[in-house]
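The chain below stands alone, shown as structure tokens; this is the form predicted alone.
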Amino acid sequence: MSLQDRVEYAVRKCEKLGASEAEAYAQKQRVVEIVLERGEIQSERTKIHEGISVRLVKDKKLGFAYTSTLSEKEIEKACEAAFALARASAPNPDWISLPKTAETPTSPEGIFDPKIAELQGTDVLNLAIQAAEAVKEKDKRAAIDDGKFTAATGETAIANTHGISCVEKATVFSCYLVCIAKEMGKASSMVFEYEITRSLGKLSPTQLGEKAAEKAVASLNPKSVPSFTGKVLLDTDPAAAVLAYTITNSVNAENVQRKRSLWAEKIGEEVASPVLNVVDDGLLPFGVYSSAFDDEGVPRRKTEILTKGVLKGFLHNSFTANKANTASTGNAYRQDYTTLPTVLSSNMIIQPGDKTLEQMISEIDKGIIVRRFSGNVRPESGEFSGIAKQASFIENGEVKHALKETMISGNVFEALKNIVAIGSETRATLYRAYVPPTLVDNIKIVSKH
């Protein structure tokens, strides 16, 4: 049986048993990987993934079983197993409906790409080498700690008792080095650069090693600088880590409708800078977290978020978009199929402006870059703060100085009222968000000496 046949045939012994509804849920993935550590390759492997869940209601109670084993014995006691559950739980008021969408999605272009479906450990283990001698050619300072290259190929495949059945495949590849630069007996703080795409063609192994490499040197001789308040330049993750982070956790209908969201209240109003532009766009071409359907067999689409500063609309699954009487935004996530789908971003894109990175510095009279960060982001609230990594200070448009540690403070919404400018490069980032460098001002600088 097709991954598709195997949900199909898990939904009609649910309903076999005696289920209001039944929804299936499979996926198969294989992963080749190479680790690094101090440089040094240290394991290759590949991996199978493979299971099947099933979320079935009777009379508003819910029950969800699970099975890494795809053949139809196993198939039909997770079935069973599930129709127990259902029967022991509680009924569960809110509940309405499981997606009752029969459109069949199509895949957006480009997130299935052959060449890394067919890449074998060694041809991993080549990307690998290759981004490790760029480390070394672009600068004898700089040395990898550890670093790690997968290519995943996956199938997921859904069916329920309204008529949704689909399938898709899709393949990524992502990679990462932390590099470490040394000079006179003192070392940089570490880097971590990374790459994840959906195309092999657009991956630069020497390209990502030679970035380590800059970014762990520019960070040698740091110094303090007295602490101020004033405009800091996140690059593309930090802005990821701190901005985006809270964006989306503040339009998941989840946290809306469990008040846990200060946008709760807000649609229509501004709620931050003008410049400002984000939509949710999981049909993006080559898009990292693009696909045809969410989680739950839904269409994938396009949803405006901020519009000019104003706050447009929430993310929804079906659950949240039944409660709030409205439509799911094809937002529904599952970390994997043992879980229950929650709300999440697909590709969460903070539209970017005109100025380079290089502009955006000359434009600064007085402030840092940040190149990392890591800390507390609390989305309820919007408080922040955290250490800035590999920061500098800049001074009349210039790069001075790396600085020591340095502590950024403040908060996101306010932040969020605060941008001056956005950069033209945006990067597919670990957030599930593509971001561009971010200049805020009104930031608590706190160097220390």
The other form holds:
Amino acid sequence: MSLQDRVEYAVRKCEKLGASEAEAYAQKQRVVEIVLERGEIQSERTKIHEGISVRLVKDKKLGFAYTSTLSEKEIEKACEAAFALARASAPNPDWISLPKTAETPTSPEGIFDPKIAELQGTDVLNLAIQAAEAVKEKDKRAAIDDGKFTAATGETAIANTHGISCVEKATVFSCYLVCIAKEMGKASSMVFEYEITRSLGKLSPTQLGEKAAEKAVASLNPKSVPSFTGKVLLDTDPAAAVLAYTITNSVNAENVQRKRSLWAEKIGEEVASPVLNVVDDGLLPFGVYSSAFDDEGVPRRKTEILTKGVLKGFLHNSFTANKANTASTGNAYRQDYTTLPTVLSSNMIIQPGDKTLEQMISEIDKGIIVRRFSGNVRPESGEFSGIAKQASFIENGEVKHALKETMISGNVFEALKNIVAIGSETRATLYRAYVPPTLVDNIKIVSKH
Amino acid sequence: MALDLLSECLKNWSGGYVEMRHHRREMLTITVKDGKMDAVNCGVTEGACARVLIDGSWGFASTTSLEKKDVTKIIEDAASLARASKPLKKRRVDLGTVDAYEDSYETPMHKDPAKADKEELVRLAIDVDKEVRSFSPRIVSDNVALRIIDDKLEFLSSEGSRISQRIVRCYGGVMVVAMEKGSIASAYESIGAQCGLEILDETPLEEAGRKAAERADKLASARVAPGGVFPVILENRIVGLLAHEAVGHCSEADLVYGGSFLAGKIGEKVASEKVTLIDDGMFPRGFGTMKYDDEGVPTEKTVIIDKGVCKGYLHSRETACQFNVKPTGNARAWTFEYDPIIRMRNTYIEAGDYSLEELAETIKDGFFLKGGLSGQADFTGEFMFGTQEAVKIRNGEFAESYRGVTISGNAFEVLKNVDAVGKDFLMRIGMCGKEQVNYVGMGGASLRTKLLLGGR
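Could you give the coordinates for the form predicted together with its partner chain, as opposed to the form predicted alone above?
Now the complete complex, all chains and molecules, led by this one.
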């Protein structure tokens, strides 16, 4: 039985049990993983991660069950469990329907790379070694604390009682290094550097290692400066953690409908600086978060989010779309087969500007650059505060020195209006967003000084 | 019986040390959002794994199939990975010798959730949600979640260990959002322990809900706390985070080996003499309690800091052998898909004898920081945690509330500045992410120190 056969089998079984509607989601993933610890290879794993879940509706009552065993017998048991749970549950008056048949979607270009699918443990190990060597060669003071290199090949199949039945294969390679530099017995702050890509050709372990070493060394010999309010240049990852993360949460229709978004009533209003343009593009060629269909089998598409700072739209799955009497934007998301679909971005793209990082720095009279953000962002209120890691002080257009014990704090909704410039060098981040470096004014910079 | 299957598959093996685990996890989750029932979610994940040590080189493989041929194959897969990567490894792993155990263990409990009435749990979640939403007109949204995790773990080693454990965890949480004139505040409270459903009678979810509602309601109209260095009281819930995130990680032998803050500091003073910090594998009802770790080593109570002096580290078999000490039973794996790594179990700072009022007495201008959010720490001891609420302390008296901010500092500096520890000890539940996630207990009593607030 193929994976698609299995989801169809589950849906038929649920119909026989007397379900009003049913949906099955199955996943099969082969993962080859190398874990580095203390700069050495600690372990390697090959694992098959697989399972199937069933979402079943009976008189507006929902049941959900899953199993990691794909045999017919276990699938039947999961269907029966979901049916029993639906009966034990209470009706959800907002329930309308699972998604209805749509055209059969086609996969965007570049989401399956046979070269990743063919990687063996030793191949992944060699890539990890390349990165480790690059750290050492770049600077003797830098060393790897830990890291992980993961090649994943996955297949997802979805079917429901309204005729949706689709299957897709994809690959992704992800890796990270935690790097630290030491000089005269003093350690730098810990650098977390990562790369995530759909195609092996775009991965450079050497570059990853060099970047990590560079950042670690640059944060040696930190000094503090007195607290001030001013310009903060957020590098790609902190810009994603603070800005993109809050945007994603604020345009999530579930949050909008549940009054957890301050943008709930603001469609058509200017909510951010006019330099900011944002789209969610689930079909981006080679996009790390691209796919033919979302986690309910609804075709992916491109959705305008912010145009010149004006709020254009929200992201929906079928439940929130039904509730708002609109069409799903193909943004249903599940962490894996064990979870119910929620709403999440696909590739949330902050459109890059035209300045390089160096140009942006050269235009700052007084401010700081933050290369990693270790803190809390509360997307409902927009409040954020945390440590500015690998941060440096900038004066008269030049990076002066690394910063010690410095925190940044503010409100993201205000920060979005205070964006001064957006950089040209964008990248895929771990926040399901493609984000360039972003310069924001009027941020509180708190130091112990 | 899964142990027999594992042992059948291992029977003809002769090629080096092998440990095999079987893991079956049953999970039930009930979620109510804004008065609407989400699907009741339940499921099973089950599988087996093998870890093989050949000539000092590890290999690991796992499978979701429990067919004999597939389980036998993962031993081969793990062995071939170990052989292939051997020439690329600089360090040879040695495990030393440990005793082999044949034993079984089960979480002590009164109300086994395996017999739970699901409809009753659904009703409970719906009732909590109702109460939360009726707390005040400012409450605009809430989530009520209840979860039961029932883990059955079997361990078999080529050295003769045969261990089976059943670990049951019940927990719940309430998240509340309140709005006042376009300003939003949220609050979160949780309950839970390693035990049966009796936890819901002892620490009712309604109470957690009420606390969260009260806090969100109050903070909806509050301002953000100011930034800068202040004397503070850290609430017991936050002290647990500090013990775990900022201090505990530095005592994990793999990080010690990498040069963490506590490296080379055994016998040295690293904190105020008011501070004693423990990681206990058998803390009653602790979220991280297990009788044996995932290498089959009995867990123990490990003293990390005794009255300010660093006493020991947390070990797996591998690092214990490297450091020439006894393993402490800290090797844990999230599921059968992962090999065990050094993890904390239940980490806490021992209670002192101050009341909250006494802790506040000497603070002229400071804050009482309450309600931990997520945190992170580097192995240098530099940490940050979010807090939900900052209560102003003026001349020894608790005053108005502000919205919490992120706090940061070097944990050991913060611990050196501890001059009083409270008596309100609390062991809370936690999730820790270190390459793979895991359940841990985090404990402590409120204490007084000073640190940096990242406020307005």
